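Only one chain comes next, encoded as structure tokens, the form predicted on its own.
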Amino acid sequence: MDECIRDKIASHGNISFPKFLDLALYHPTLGYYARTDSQVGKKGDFYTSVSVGPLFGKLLARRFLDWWEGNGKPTSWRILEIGAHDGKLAVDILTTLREISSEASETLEYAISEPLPRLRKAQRERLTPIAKRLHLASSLSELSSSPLPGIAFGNEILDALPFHLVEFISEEWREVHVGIGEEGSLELSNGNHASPLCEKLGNGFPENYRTEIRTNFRAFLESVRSCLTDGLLLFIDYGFAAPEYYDTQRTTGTLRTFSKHKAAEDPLDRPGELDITAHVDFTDLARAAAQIGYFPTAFSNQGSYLTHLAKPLILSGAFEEPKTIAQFQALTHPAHLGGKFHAIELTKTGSVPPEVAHRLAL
């Protein structure tokens, strides 16, 4: 991959950061998402929400079943994954449906849009046996040709859209490129002003204060909109609010890359071998969904989402063996995952409740 890149840069001069992500991140041979689909869990470089257990995909079912519920009870409707990885979460949401309503189970569209073949295939054969309509895509288009009415959802997908890199360099913003140094290495340089990518922070920032812009926002959503003809948006994430995310303590951003569950800050450290990541502006996340004529009806951390949904469980007594417990403050917890990821939940209503507003400095 860095002779890939090396390649790249010098046919056609520096490169921008998005750029960069898109070689050493979907590559379709050499990026790291190509290179196997075991980067999740205990023996990979990071864990997600899936890998604590079958209880994360439980309770999304539930939440998905009460949107079915509360609109109609359609009799054709699709639950759309972005970002898949290997199936694992879409078995845990299509048992629990298949246990608790079979005329849900029965009507349901599955549907992935995963662009890395081998994905496509490790999906396949783990869902088919299960799934009574499986809809596999390479892409968010080619589900826009038969929209259904239901769910579009990515857990720890918005953070791996590509975004630019971007620094405060003596009263203005400058976009920070990838290029070769002067000892032959990838670096990191100034590029073009960047002031109308950064028009929605200003100024007043400090001295070389590096953070991170995401310009894709809405193009995502609108992909995500064309596969739906109504329904709920979900996405769970790490990421903050624009004033805590842009704040000016935050100096160095929140580019991060993964390798063996140890976090770093090099995204030039052998590319396409790393995951590459920055935190989510749910706001600007917000603000590019009105735009298209979806608006945030909830936004909480995790712990409080999940909490939510769980609650009918807890009070049923569901939650008594040690397993399940173990899984739920795993998820919950304010110093584990709970705290660490929010979820919002965007829809048509047009009304934003208050406390949402208020949460996303709206």
Ligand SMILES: C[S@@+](CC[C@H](N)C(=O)[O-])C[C@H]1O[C@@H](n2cnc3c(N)ncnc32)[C@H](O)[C@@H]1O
Contents of the next structure:
Amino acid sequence: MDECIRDKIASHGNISFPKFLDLALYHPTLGYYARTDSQVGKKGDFYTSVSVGPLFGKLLARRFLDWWEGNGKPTSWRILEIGAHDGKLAVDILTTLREISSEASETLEYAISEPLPRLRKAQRERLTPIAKRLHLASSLSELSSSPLPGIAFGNEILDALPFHLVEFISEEWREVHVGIGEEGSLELSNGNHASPLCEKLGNGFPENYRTEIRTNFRAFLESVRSCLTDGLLLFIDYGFAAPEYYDTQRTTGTLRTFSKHKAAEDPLDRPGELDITAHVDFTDLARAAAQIGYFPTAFSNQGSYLTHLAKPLILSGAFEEPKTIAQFQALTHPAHLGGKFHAIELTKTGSVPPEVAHRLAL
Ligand SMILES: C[S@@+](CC[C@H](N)C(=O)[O-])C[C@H]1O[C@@H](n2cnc3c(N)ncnc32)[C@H](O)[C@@H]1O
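Return the form predicted in complex with the ligand of this protein as a structure block, the form predicted on its own having already been given.
Starting with the chain above, the whole complex follows.
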């Protein structure tokens, strides 16, 4: 991968950071996600909430069922999971739906948008025996020709979208590019003035303040929207509202690499072998959604979001098994996944609850 990137730079000049990420993460044969060993879970590079156990999917299934019941029980509806890895979360959701409502489960199409053929194959093997209607697509546009009412959601998908790296130098924003240093290895170098890109951040940052910025949320959300006639969008990811993200104390941004559960900060270390991510600016996501007619109706940390969904189960005494309690604690405890992750729901309603607007600094 390193050589492939150096060849690209040698023939085209320094490359932008999103271009570098496209290659390092999504190159069809050499990119990080093309690797055949599993990236998620104990043997992989990082855990997600799915790795904790089936409770995460069980709680999401309850939310989706609630949407279906509250929206006239459509006789044909879709749950679209974006980036479903090996299909484990889909199994947990489908199993729960079948247990709770055969009507909802009979009328459901479970769709997945997953760019990697290797993962689509794993998803097909896992889900064919349990999904009544399964639609596995390599891209969102493949699903847009047959939209249905329903839900589109992604767990840890937004942080995987490429981002720009920018630095505040001598009172102005500069973009950071990837080039080749004197000794022939990859290096980060100062690129173009990035003022238009960074307009929303303003000025007054410390010298050499480095952060990340995404410009692809609107295009991404547009593709997601086109897969539904109407419905709910839900994203769960690590990140914050803009004031916390771009706090002047956060001088080195949120970019992290992950390998064998160790986090580091050098994106040029063994490209293609390590995951590279950056947190999500949820304020920016909400603004991009508003441009296409979707508005945030819920935004909270994962702990509060899942506790709210779990309330009926807790009250009915269904949470007695030690295994379930341990999963609930891992998913909701502020020091574990509950505080690090946030959940945002977007719908076409147009009215944003005041506490949501406040938390998102809108
Ligand atoms: C960090 S993993 C999250 C996996 C899974 N959602 C979970 O919670 O365990 C990111 C996944 O998103 C997929 N992905 C990345 N970009 C995508 C896109 N534009 N559309 C759909 N899937 C994408 C990758 O192939 C990878 O499976």
